[in-house]
Structures are given as structure tokens and as C-alpha cells.
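Here's a solo chain for you in C-alpha cells, the form predicted on its own.
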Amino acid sequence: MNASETGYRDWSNLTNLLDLPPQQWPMYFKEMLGVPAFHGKNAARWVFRRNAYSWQDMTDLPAQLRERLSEKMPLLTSTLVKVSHADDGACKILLRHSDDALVEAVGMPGTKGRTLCVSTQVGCAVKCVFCASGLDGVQRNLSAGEILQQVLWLRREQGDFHRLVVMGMGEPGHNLDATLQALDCLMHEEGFQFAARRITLSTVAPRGTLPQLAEWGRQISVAISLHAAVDEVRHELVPGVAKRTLLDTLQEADQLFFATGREYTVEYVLLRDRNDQPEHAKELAKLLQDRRCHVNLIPYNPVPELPFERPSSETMDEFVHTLHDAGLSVTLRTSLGGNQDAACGQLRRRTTSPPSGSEVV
């Protein structure tokens, strides 16, 4: 079933309209609110294309309807707890949901415009040993609307954006239906009208994830987090895929390419003396030979509780050259937001409750 068709069947249980695909808003307004359907279409246009963040912003909706919606169904059900600005222009937000679940998301500057990095879960069950997101495990999945609220909050803080990456807290493959529903809203003509090719979804590829993405068929970019070229090392670094082989994962990735025509990206975090040596580069080059993919090397971003270190610039450059010499397309990512713990691998499930009136830091 198409993710955009998986909205609420019992609309009486709906508590946030962002959990409903925008093309269904007109019918909801007509059947559940008893007003003309065009009000629902107008409301969706206000939210997704006219930068409205509350029902009261929508001046062409009847005042009584705006009051009713504001009372019964707030547009943003999360609270903005803290905004952190890094020296390099990255902006991290901390959101609190009604059950006190805390989620982080990031906006980053780029050469063509801003990129948003959003989360799909509160925490993460994969527990990559070098990543802060899984330190406290996973609390719950985010709904499609809760994923979209990160987009709205970041847009309100920083303005329009050019790209969106699903690379924040959580494993999208463990919450794929809600994630794809949120992405469908981003791309739909009644939603943000965002180009599929400006969206990247990052995943460790749990069983069934890549086949479902192939069936979904959208032209988004898919980044597969490998971090090693042999199963033994990958299973140590990424415990959440201990029952998956690299061959299984890459065969599914190849099928995804055949289904969508989009080359996939292989993500590889470089860890000093763990997976950054010349022999590791040669193993990765051999594994990816003749595959339709691009390699994105990610310098490790330090996490205080974890024992890993970033390799030297010389070591990383040598790794890049080895892959280039083997005929692979490769880039070394520039990390942003590090001085505010907003870089790749630094987002986390914050659980400390602040004293009344203070901020979570």
C-alpha cells in the first residue's frame, strides 16, 4: 500500500492533522468538521506552502473554525525546548512531545541552500557503538506528523530549505511506514511540493527495508550505513544488524537501483585504528567493485562517553585515494555543528528533566 494511503481509518481518534496525508484534509474537514471541503485544502496550503504555524494564521478560514481547531487540535503538538546555534551556521532544535519524549533535529547551511536533518524515533535500537543516538536505547517511534513537526519548527527558525535528510535519531527501517508517509507529504502536490531527488534516507537496512523502498518506488536518494567491509567488523560496530550479511544488504541495494534507477550511497564512518587503515580501504573497494553506488566517508564526530577518535587528515586522505584509484566515486563529508553536538552521530535522546523554567542542555 502506498504510504500516502495509510492515514487514520478512524478519524475520530486523530489528534494532529499532520498525521493525515494532506490530500485527505478536504474530506476530513467535510466529514468530521462539517464545513466545505475547500477549507481543508486551504488549510493544507497554509501549512505546507504559506508557512503557517497555527490555525489563527489562516486568515481566510472562518474565525469560528479557527477557534474550534485551536482548542481541539493544535497544529504543533510539540514544544520547542531549546535552540542551539553552532559557529558554522548549523542549528539544532530540541523538541518535547506531550508524553515528555525529547527529540533533536538539525538545520545546516549548504552551497545551494539549507539542509534539514530529521529524526524518526525517540532514541535508537540499532546501537551503533560510535553513535550517541543509541546510548539510551529507543523509547518509541515518531508518527508521520511528529516527523513533519521537526520540518515546521526548523523552517520557522531558519526559513526555507533546499534538501532534507532522514539521518537524525532512530533507524527509519524500524519505523518505515510513518517515515514514508512523512516523505510522501513532503513530495505531494498538496504538501510541500518537494522534489524527491532532494531527499535522502539513511538506513542500516534492517531486513525488509530496501525491498519496501524499492516497492515504494520514489526517486529519493538512499544511503546505506555499512561502516565496514567484512561482516565480523560490521556486526561489532552495528549490533542491530548482527543477523544480516553485507552480501544480503548489497544485493537488496542493487535491486533497489534496478527498481528506481537511482544509484545508492554507501556511508562509512572513519574510526581511528578501527576501520580506517589501507587494508580496510582495499576491502571496501573490493566489496563495492562494479556496484552502482557512491561512497560517502564520514569523519568520526566525538561523543564524550565513547572511546573512539577521528583519524588524522593524512589517514583519511589516503583512504579516499585508495577508493579513487579503485575506480569508485567517493567524497569525504564536511562535518557541521560539532561544537553544539549537532553533527552526524551526536544527536541523542535527552532524558534529563530540567528544573522548572530552565532549558534542557
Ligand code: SAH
Contents of the next structure:
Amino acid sequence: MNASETGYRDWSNLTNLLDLPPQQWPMYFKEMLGVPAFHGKNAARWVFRRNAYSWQDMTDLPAQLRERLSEKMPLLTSTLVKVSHADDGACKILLRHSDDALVEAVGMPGTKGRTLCVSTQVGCAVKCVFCASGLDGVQRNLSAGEILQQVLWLRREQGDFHRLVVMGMGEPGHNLDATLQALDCLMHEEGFQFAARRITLSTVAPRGTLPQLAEWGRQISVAISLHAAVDEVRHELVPGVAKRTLLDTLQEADQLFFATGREYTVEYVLLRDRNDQPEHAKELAKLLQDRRCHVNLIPYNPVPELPFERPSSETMDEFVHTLHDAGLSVTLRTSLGGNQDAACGQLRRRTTSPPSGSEVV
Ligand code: SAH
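Alternate state requested, the form predicted together with the named molecule (shown: the form predicted on its own):
Expanding to the full complex; the earlier chain stays at the top.
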């Protein structure tokens, strides 16, 4: 078997081994490093199962090999530039890559263990009007290895985790191949061996995203960021999908349900006077009637630069009840990390646009 047969075509240009699926590490060690393949299998085990964060940590790998790898390609190609802790236990980290790209990821406490929230892009092109991630547009996609590095850094800071959500900066649908490669590594036998059902991917569902997820077929949860029940309002709030109708989107979501047997979640950020009124709830109930979904209402998390407000608790409760009375399954999310730049893209913005009050490590 050579490199092209394994799917990764250009091993000579590889600068981060985390960009290579773990099942290909043995072949890489044999073909590119000229050492027995089992060292590659062992190294993957160290990274994904035995909490190693550098080649030097892998004490039963030959010293010379560890040296060579450390020189050739560090395991982690990003540095941890900030860690900020919120009173509710959420921990947000900021990573810097060699091109100065800044990436944020969050670990949040939960009843069964921690939930990690990872980013897929630096910035975002969708520009949801209430979100900090897209304020400066998109800088670049993250590679699969760069997505996985967020998991490794958070695990190093906080230990094991129970759930993983792809809900950080960026639109996964605009970087789907790398995102799915990272998720494959999370789930793979030679990777983290993490259960598919503990993973949620959130997307505005750009054209092609849901069909690709259906074809991929893994049992992850998919959350679709709708935020409106009529096209005009959705296109205002989510300009990046202005060419797509809600009906197209939901028909693809229904196809995803038929392909995987998994109900999807509809996400809806509640913004005062924009999409929080009783008529909005009735429109949403009508749109989602008879669809195999659950509705997750998200109270707007204020972004200093933006003019929106969170609705009152009474308004939000009424919204919940309208959907509930229409027979929908609905939850109102409690935000975590709200006092520490926890909404998407906020920590990065505070770092790129000083002054920053966060702790520097
Ligand atoms: N690009 C993906 C992942 C984004 S983050 C997506 O849009 O689904 C996950 C959720 O957080 C999305 O539903 C997003 O709309 C929401 N979100 C973004 N900014 C927010 C804010 N300021 N307050 C509350 N929710 C927000």
C-alpha cells in the first residue's frame, strides 16, 4: 500500500502529523521515516489514548526517533496564548498558529462530564448579524489537525471530556472535509475512540452540507441554525445563506433523518423584538410541524459591538410554551461562560482588538 492508496496524497508536504488519520500513522512511519510501522501505531496511542502532548512524552519510542520527530514536525503546532475561566466553570482557551491565526475553544462543565466546543475556521463568512465570529469575515479554514489540537490543548488543561460540540468559530459546512476528518479521528478505533452520539455539529446548512453528512452517515447529532421561520427574516439574520430557502434546508434535514435515523436539532437564537414575538413562535411551530426535530432556543448572548438585546424571561417562556403547545419538543438553553467572552469569536476579538482584560499565560 502506498500513500495515494491510503487517501493522503502528499506525505512529503505534511507538516503536522495530526493532519494524517491515525490509521495511516504506521504506514507514514514505515515509508517516510524508515522505522518499523508499529512505532506509528504506538505514537498514535500515546497521543489519543495516553495523554502525550509532545514526541518526547512518548517514553518507549526510540530516543533518536523522538529527537527526529521533534525537529521535523512538532506534535502541537499551536501555542496556548490565553486561558480564561468563568465563574460557572467554563474554560476558554486561545491558540496561536505560526501564521498568527488565533483560534478559540471552550471546555464547559456538565452533569456527566465536560463538553468541549471547537472551532472549524478562523473567523466566519456567514456573518450572522448577532454573532461575534463573523464581524471581520473569514481568515482561513482550519485543517483537521488544527481542529484536533483544540481537543488536545483542552484535554491537557482540564482532563477528559464527555461530549464534543462543533459550535465554536466558523461554519463547519464551509470546511466540511477537514471537520469530518477531525471527527473521524475522534471516533476511530486508533484515535480517541469517542462515541459518535456524544458529538454535535452545528451548521447554518449551506448547500451540500446536509447531503454530505447524510452520505457520511455517522450517528452524530446535527444542529441546524435556523433563527427564523420565514425566509425574509432568516436572510436578514443569516446573510450567508441568502440564496437558500428554509424549505430547501429543511427538506435536506428530513433526508438526513431518513439516512441516519437521527432526529436533528433546530437552533434558534432569541433576539428581542426581532424573532421573539408570539407570531414568530407560531410561524416556527407551523414550519416544524411533523418534522423529526427538537428545538433548542438560545437566549442571545450580548456582544459589545452589536445592537441586539436578549428578550425578557417572560417573552422567552411564552415562546417556549407556544412551541410546546403545538406539540414540539423544545428546550431553552442556559448559557455557560457568559461572563468570560463565551459567545463565539469574542475572546479572539478581544485579543486582536486591544485592550484585553483576560489572563495571559
Ligand atoms: N456556524 C455554526 C456554529 C456556530 S456556534 C452555526 O451557525 O451553527 C453555535 C450556535 O451559537 C449557532 O446557532 C449560533 O447562531 C449561536 N450564536 C452565535 N452567536 C451567538 C450569540 N451572540 N448569542 C447566542 N447564540 C449565538
